[in-house]
Each structure stands twice: as structure tokens, then as C-alpha cells.
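What follows is a single chain, given as C-alpha cells, in the form predicted alone.
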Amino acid sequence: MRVLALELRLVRLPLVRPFRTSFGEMRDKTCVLVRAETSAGEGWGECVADAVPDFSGEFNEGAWLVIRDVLAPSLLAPSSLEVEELEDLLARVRGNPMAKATVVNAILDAELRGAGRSLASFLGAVRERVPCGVSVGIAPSEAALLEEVEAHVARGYRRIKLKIAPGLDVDRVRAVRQRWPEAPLSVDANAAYDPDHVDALRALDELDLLMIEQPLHHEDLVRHARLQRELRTPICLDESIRSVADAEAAIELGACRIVNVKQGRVGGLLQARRLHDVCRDAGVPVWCGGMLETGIGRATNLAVAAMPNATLPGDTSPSDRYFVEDVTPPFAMASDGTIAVPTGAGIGVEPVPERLEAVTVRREVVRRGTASGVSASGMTNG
């Protein structure tokens, strides 16, 4: 296979409702999409970086430049390329796993489409449908939180995850637990706590949670290990796991008992498959986290969520949880709280052309030896 061109698009989709976490509020989903044109066909990848470097050090504008100016020339140069060689080819670029994931996934999608093989099959998926969890942002009040959770429970979600922050945690989580004593419930701090907040974390430990996700700083595996020894509730690591090596270190230290696999955070689907296997061999369950992805990233995540060791409901909400209209045909949740894993070749979906144009803010194509920019005039949305 030969990579002929990479098309980059910056897209912006308004969210159905604002989504607040401990590090800020999102009102739209703005991300970089990449279409890989190869001798085997075309494929799509979605960058999970945000508009600013909040969740990680990567962000949209930086990822765009890394893909266009650094990764693309390396991928366009070889006369032939095997998917399994991608990571070695990109290894000279330090860090930037989200940018790398975008192009790795797009090229893998192209190869799988050309071969008529689904991504789920490539990853060794064992489920045709996956259970849906929902991530609930920090609400303006306890009453508003209870109202939102009630709607999600009524709809059939298999797990409720509450975003928390210091001072917006124990009382609210306790209120949800009291209202729904049997509901699978977890919390996600997005690294908002430090050792001074241990009393709040101990209080959360009494609320029969599935997990406490990423309570401490993403670089602090040692304190996570100390905290895990104090808590009965499993700690799940998210931002701390940026590579397979990070996962191996966290497991060896005892810093977590569950791992959130975000393929875009660890460098793409090839690394995510290795991460899944490392955790499986260590007896550590995983689940597939989400980043409010468009249908391209959502299709990719559904295949990851169907892997054997992904035994907990992930952040795999249907499209209408976030968007009035997605860039792809929408994913719908059945009454039993599951979504079907795409079975078509590659990720199994592709953008609807008219919708993609409507949400495109900027577009640029990189070909061998050239880079041609295309104006986004007439292709912006609000």
C-alpha cells in the first residue's frame, strides 16, 4: 500500500447541551479529521485533542501542524508501506500520540476497507453489541443533576458516570446513590484532586461506586498507588495512561485496578490493541473511554469496546447524546442500552458529504512534495 495524500479538516459541531468537567465547559465539539487517500482506498481518522491543551498537552492547532508538517511527509515518502510499520516510521517523532493516532487510524481504515474487513474483526472483537455508559457533566445544581440522571436511567444506560470536582462531589454523588441504590455508578475527577482532598475521596469510597476515575495528577502514579491502597473502590486511570509503558508501570505499582482505554490518547488502534492485551494478561479489566467524538471516532470506539477484556460499559453514548446531527449517519441506542458494533469494512461508516461540508471550518490537502490549502469560505457553521 502507498499513501497518496492526507486531507485535513477542522470541523465544529454544536453540542446539544454544554458539557462541564473539572477543567472547563464545552459548548461545541471542534476537532481535526483526516482522510487518507491510499492505493488501497480511502480511510478516516479523528483526532481526540481539544481546542486548547486542557485534557492533554495536545490541541487542535498543534495537532494540525504536526500532522501536516511532520507526520505527513514521513507517510507520503515510502513507495510502499505496511500498516504494522506505521509506528516504527513515526517513532522518530517524540510524543504527540493524538496526532499520530489520527493518521494511523485513517491509514488502517483505508487498508481494512480495501480488504473488505471490519475494524472489529481486526481487533478480535467478541461482541456484536456493546453496553452503553453515559458521562454526565458537572450540573449547575444538585436538582439539575438528579433530573439529568433520571432521564439517562429511564433511557436504559448501563452505567452512569458523574464528573466531579472538589466541592462538587460527595453530597451530589450521595444524592444520586440514594435515589438509585442499585445503579452502576462511577465518578471521574479528570485529575482535579490532590492529597489534601483525601477526606472527600474516602467519603466517595463509601458510596458503592464501580470506580473513581483519575482522581490525582496524571503524572503521579506513586500517589495513585498510595491512594489505591487506602480505598476499597477501584481507581481507574485515564489521563495517566498515554502508552503501553504507562499502563505497565501503573499496574506494577498498583496505581489502579481498572484502565480506561482511549485509543486516540495512546497513539491509535495498534497501540490500543497492545494496551488491551497487557491489561488482559495482568487481570486488569478495561473499558473504552470517549471524548465526545463525531461518528468517525464513535465507530472506532465501538470496535474497541467490543474487545474481550473490555468488560465494563464504556463512554459509548448514541450520537444524539451530543449532536442534533452528526457528520455520519447516527448511532442509535436500543431499548436494552446497547449499540451495534459496525460490521462494514474498516470503521464501517463514512461522513455524509453535505453534512461534512456544512461543519468544516478549514480544509487542507497534503500530497507528495506539495501542500495545497483550500479556503473554508462558505463552509463554516455559526
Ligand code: OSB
The other form holds:
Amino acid sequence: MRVLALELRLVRLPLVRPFRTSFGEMRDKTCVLVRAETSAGEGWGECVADAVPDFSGEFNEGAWLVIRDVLAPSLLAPSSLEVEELEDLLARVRGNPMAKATVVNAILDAELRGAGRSLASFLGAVRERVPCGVSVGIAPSEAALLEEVEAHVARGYRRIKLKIAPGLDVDRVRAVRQRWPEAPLSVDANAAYDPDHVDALRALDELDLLMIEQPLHHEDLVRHARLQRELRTPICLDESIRSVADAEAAIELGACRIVNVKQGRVGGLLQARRLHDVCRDAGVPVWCGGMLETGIGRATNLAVAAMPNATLPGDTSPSDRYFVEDVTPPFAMASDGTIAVPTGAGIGVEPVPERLEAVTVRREVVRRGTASGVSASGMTNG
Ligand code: OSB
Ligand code: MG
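Same protein, different form: I have the form predicted alone, so give me the form predicted in complex with this ligand.
Now the full complex is given, and it begins with the chain already shown.
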């Protein structure tokens, strides 16, 4: 195929309720969407970066520049390009997996739509519906937390994940555990703990959790490995896994027993498929994480959640958990806590044009022949 143009949009959607993690509070979802115009048709990608570099080093304005000035020129230059060549082409750009994922996914979506093939089929999906978990932000009080969890349990979610931070952890998680002794429950620290907090982590270890997600600093695989040896609860790594190589290192060190696959965090769907396979071959189960995505990223994640080794419920909640109105038609969860995996070509959904316009903050198109910017070799072109 040939890439003809990449259209970038910065979109902003208010969240139905603020989402608080150990690193901050989000009141809206602001992200970059890319529409790839190719000789095979068009495709969509959503960048999972936040407004500020809190979850990872990437952030919206940086990702915008990397996509526009570095990735787009490399993708628009070749007279023909195969999806299989994308990883090699982009490997020359260091880091920036979230920016890369946006364009890789958009081009892959275009290719699959052109071929009439679903993303789920491309990824070797084995489920038509996927069980959904819910990620519960840090609540204003223990009472508010119990009330919120009650509503999620009633709704049928198949796993409840509680966000924790030092001091907002053991008592609250214990209260939830006591009220719902059998509930599949996990916690996510978003890297807020250090080895001094070992007492809290040991106390959490007694609460029959499915996993403790990303307790320590994202760059600290060695201390995660030490901690995992001390705990019977599996550690799941999220922020620490930015590439397939990170996962190989984490598994070899024993730094985790479960991996959160966020395709956008590891450079897109092609890398996510490799990550899935590496974990499968090592006997490490995975699940599909989420970043409060719009319907574009959500459709993408649902296909990932349907892969064979994604054996734990993912953070793939229905659209109304996040937005009053999404950019795509909404995804609904059935009372058994499952969502249907899209079956249409590519990711299977498209933005509703009026909705897309309504949430767009900024738009820019980079066209073949007019792309100027910094190529991967660092030389200015155009
Ligand atoms: O750590 O999994 C995380 C949201 C934003 C940033 C990081 C995380 C999350 C979530 C939300 O947990 C999961 C979802 O999309 O529902
Ligand atoms: Mg996480």
C-alpha cells in the first residue's frame, strides 16, 4: 500500500466522573486521533498518551510533534509499504511507543479494512465476547468506595480493580474484601510504592487479590523481582513494560507473573501481538489494559482482549463508564459482564462525523509530497 495522508486530531471528551490514580486526577480524556488515508482505504488510530507525562514519558503535545514531524514523513515517503515493514521502518526512531502505536494501528486498520478482514481475526482472537473488569479510581472516602464498588458488582463486572496509593490502601481494600469475600479483586498502585512500603504490600498480600499491579517504579525490574519473591500474590507489570524486550527481561528476572498488555504502551498492535506470544510461550497470562480510551481505542482493545493468552478480564469497560457520548457508537456490556468483540473489517467502528467535529480541539493534515520535518536520520527533509 501507499500512505497518502495522515490526519491528526486532538480531541477532548469530558469524563462522566473524575478518575483519580496515585499520579493524579483526570477530568477529561484528551488524546490524539490519527486517520490514515492510504491506497487501501482509510484507518484509525488512537494515541494513549495523557496531557502530561505522568503515566509514561509521552504526552499529547509531544506525541503530536513526533507523529507530525518524525513518523509521518517516514511513512509518507515510500512509494509502497507493507504492514510487515512498519516495525523496521519505525525502529529507527527511539522510544515514543505511544506515538508509534497511533500510526501503526491506523495503517493496519486501513490495510485490514481494505482486505475486509477484522482486527480480531488478524490477531488470532478466540473469543466472540470478552469478560470485562472495571478500574475504580481512588475514592474520596471508604464509604464512597464501597458504594461505587457495590454498583459495579451489581452491573456484572467480572473483576474489580482498585486504584491505591500509600496510605489509601490496606484499610480500604480490606473493607471491600470483607464485604465481597469471593469477588475477583485486584489493586493497581501505578508505581507509587517504594521498598519502604513493604508493610502495606505484605498486608495486601493477605487479602486474596488476583494481582498487585505495578507497585514500584517503572524502571525498577530488579526490586519488583525481589518483591515478587516475598509475595504470594502475583505482581502484574504495566508501566514497566514498554517493549517486548522489557517483558522478556521482567519474566527472566521473575519481576512479575502476569503482564498487562496495553497495545499503545508497547508501540501498537504488531508489538502487542509479539508481547502476547512471548508471554504465552513463557506461561505468563496477560490481560488487556485500558487508558480510558474513546471508541477507537476501545474497539482496538476488545480485539486484543480476545487473544488466546488474554485469560484474565481486561480493563475494557463499556463506553458509558467513561463518557456520556463517545466519538463512535457506544460499546455496551451485557448483564453477564461481557462485551462483543467487533466483527467488522479493521477495528470495526468509525467515528460519527458530527461527534468527531464536536470534540475536536485541533486538526492538521500531513500529505504525501508536502510532508516536511525531521526524518529518522535526523536530517531535515522537505
Ligand atoms: O494504570 O491501568 C492503568 C487509566 C489511565 C492511566 C493508567 C491506568 C488507567 C486505568 C483505567 O486503570 C483503565 C480503563 O481504561 O478503564
Ligand atoms: Mg495500570
